[in-house]
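As structure tokens, one chain now follows by itself in the form predicted alone.
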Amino acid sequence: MKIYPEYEIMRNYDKCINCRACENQCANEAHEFLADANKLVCDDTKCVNCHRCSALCPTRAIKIVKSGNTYKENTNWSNKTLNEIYKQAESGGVLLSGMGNPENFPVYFDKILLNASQVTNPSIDPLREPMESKIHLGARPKKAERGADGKIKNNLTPQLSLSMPVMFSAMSYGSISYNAHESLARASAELGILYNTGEGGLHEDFYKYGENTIVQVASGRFGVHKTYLNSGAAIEIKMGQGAKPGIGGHLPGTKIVGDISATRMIPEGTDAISPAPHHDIYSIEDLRQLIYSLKEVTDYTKPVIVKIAAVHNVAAIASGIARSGADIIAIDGFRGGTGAAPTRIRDNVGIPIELALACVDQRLRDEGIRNNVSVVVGGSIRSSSDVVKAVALGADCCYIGSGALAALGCHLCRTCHHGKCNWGIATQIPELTKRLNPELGHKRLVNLMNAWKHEITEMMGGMGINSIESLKGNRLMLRGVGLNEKELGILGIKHAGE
């Protein structure tokens, strides 16, 4: 059965020159020139409205529109809802969409403010005060503890150091391009701060940034031996991910080529399956076996994070993560990226990070073992203002993905499962993937978390603190708008006005 196109290229006759750079940048063949016509004309089915056609048009000869065409209305059977049923009923195949769950749920970090300082507690001028934005991850003893001869014993696990609260999360070498990971590296190298392999293993060049690496280990592991492990600043293992929980990873055997293949340690054209599960892992006590063997292959001198998705007994497992010997938590909530997940897991499965975060810190201080773990979040933290109330809700750090990717160029067409990101990012196409440069990519992420640090000491600076550290768990800080007395008392904050 026909679909209607969901967008519309609209093509302005007057001012197009027929310079043909549409054609030329659409990996989707959106684009057609009729020499016979000397014409430029676009097939709308093909269009995924990544914007680059009408971003390179050197006329604004193009834009893409929404398709006004629609089924007859009915509030319960939306165009969405039957054009995945006809999708269905042709291809008998699960339904696959990327770049995180878009439906209208509540995004809670909108419905809450900052609060700010006055005449009793005066704010601090970010500009001619000190400011630290300075933190460590990892586990920290109760209380400081001295030797004979008096001075401090060094009695701390090992940390990670980073110049700002933020972090680029996990997004595999495979899953997006060379040039994408690059970029990531060396901004990490060049801001202090750190980024995550993902599960497709380290390519050989990035080894050089290893200070700035997190290296992760999935159910699949994929690229995982002990050079590897030693060769970066921490371990992460991937329990789950917040656009899928429950769900293993998947990539196609369409992008398993050259050193990819060699990275992953796997045939070329082979699919990358990660099982859903750890084979190995089935309760508490076996991950613990995981963290101390990893621990144990690196000479107890790499921190062991394990990341988890944002789901309803969130705080119960976080509990039992912080007493199995790992250094950092990773939450990631149901609004988290990825490059391809089932569209009904993506939509119906897991919890806004927001409230995971809130009742795992309230969890872990309960406890008495907050200061076991540090807790890192992800899942759609989409600017500064969001990591300061992450911060204030108990985080010691945050991880961006999507963002990180929307600084390089990314559109959010979510199709990145079809391999043809007219960007440059989520595709292993030389053509496409040579559209990022690495030398401007990485310009751009700095620029942007150099931006985003800046906002963050200002906000602290609004509210009378000058240390990330004083902010942490600062409830007192954050008030909600909007919100009923049970989605207060999870966040654990006042109403505006209280």
Contents of the next structure:
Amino acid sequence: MKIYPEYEIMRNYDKCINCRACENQCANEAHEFLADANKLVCDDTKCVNCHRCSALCPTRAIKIVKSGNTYKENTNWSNKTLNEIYKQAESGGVLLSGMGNPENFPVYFDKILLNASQVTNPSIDPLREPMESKIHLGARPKKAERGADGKIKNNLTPQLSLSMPVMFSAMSYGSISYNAHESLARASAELGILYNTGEGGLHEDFYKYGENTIVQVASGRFGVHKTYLNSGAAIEIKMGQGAKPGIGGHLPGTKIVGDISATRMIPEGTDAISPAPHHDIYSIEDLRQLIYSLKEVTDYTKPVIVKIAAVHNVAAIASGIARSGADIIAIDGFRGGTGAAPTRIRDNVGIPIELALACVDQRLRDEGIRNNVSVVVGGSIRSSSDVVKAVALGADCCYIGSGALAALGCHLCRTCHHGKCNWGIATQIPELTKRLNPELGHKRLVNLMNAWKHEITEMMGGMGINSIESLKGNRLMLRGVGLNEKELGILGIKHAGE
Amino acid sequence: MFPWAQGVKITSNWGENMKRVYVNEKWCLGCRLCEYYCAFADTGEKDMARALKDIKINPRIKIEEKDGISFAVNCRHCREPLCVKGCITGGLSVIDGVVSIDKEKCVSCYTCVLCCPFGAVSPSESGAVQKCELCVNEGAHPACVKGCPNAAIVYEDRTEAKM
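Given the form predicted alone, corresponding form predicted together with the partner chain:
Once more the chain from above appears, this time first in line as the rest of the complex follows.
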């Protein structure tokens, strides 16, 4: 059964000058030049709505619009639901998607408002007064100790220092291109923050950015060896991912080419399907063994991060992790992105990061172990205000993934799994990967983060806070709007007006 | 040098921090937008669609393409430009390091077209020759540089470079 395309390409022939940029830039071949008619035509069925053509069209002759062709209106059986049934009835396969959950679940960040100082407590002008956005990640010492000479002993465990409370989250070399990785690595080095290799190993060209790299160890153990583990500033054990809690990473064989196969240490063309669990981890005790194996191999010089997806009993799990020897817990909310996930899992599994963060922070405080670990959150941090709200809810730092990709050109068309990303990000086809020039890409990431840093200090200044550390867990700076008692209770915040 | 062209300066002053258009085939996507932005550059129109609608463009920068490699080619503004040496009327000269055309003097003999080792000089619709003059009348950056979506064309000062 033919499915009418969801989006249509509208070409304004009064504006089209037949430059054919749309045609040569569309990897899906949605545009075609008819020489006999001397005009460009489009095939909507091939369009994935990535906006490459419309962004590059020099005369703005192209726009992509939602198709007006709809089935009979039905709240229960939506167009999307029916189309998915038609697709599965045709293919017999699992539906696949890219990027994060797009469904209509509440976004709690949008229902939380920030405080500002008025009259009785002075606000601070960050343009005139010093503002501290620097943070440190790692376990805090339980007490200050003095040596025999009476001076305070350095009993700090390994720490990460960042210029602002943001890191680029795990995206593997393979799921994204070499040029995307280079952009992230160079931007991190310039900004004084960190990026994350994901589970694809680290390309030898990027070892020089080691101080700004978190190396990941995931269930597939792709690309993991002693030099790799020692090359980063921290090691992350990926137990789960917000986009697909409960299952492992998927990288189709078509993306395992050349350097990617060498970096992952697997043969070219083989699908890299990571196991759902780590086959050696079935308890917190097992996790502790892996944490200490990794600490042993790096001579106890690097903090170990344990990343989990935000799921129903995340607080209890985090409590276990905080006792397992991990230095940092990373929690990934259900809106987190991915290069490929089964649609049903992406759209229906996990919980919002705002609630997960609030309950984890509270649980660790209640148990007196909050200082055992730092807490990093991801899963759709979209702006500087999301960062500020997350920090006020108790996070030490935020991971951003989708936002970083958007800075590199991603238009969230959610077809990463096709491997034909027109923006040169989620693809390994050389003609497409060259579309992302890291010289431009890294600059755009640096710009975005610097802009956020300015905004973060502006918002802090408004609240009369001059250090990001003083904002951490400061939930009095937050008020909910339109939230019920239960939600407010979990978030640990008051309603606006209270 | 032809006697009637005496007094025409043929050696450009490259030492004086001259910015040039450089291309990097590694980042060229072959999208040909540079050609269109070039063609639009001195039309005097505000709207590109009005300027270039139903026109076969004749840009001064051209994409060369073969076997998946592409890059833009335009005037290199050589230190010792053969086109200027070859010009029989003094229609081509070097002004502030930029190889420039005086269309009034051009008699369309196309000696320069034959001389240029880069194929960067070509006949225009009016008959006189045309070539890249770095958009000197347009402002800070040449149109092709501004229009390139991937920074494959850059406008830089590389004074140590030798032609």
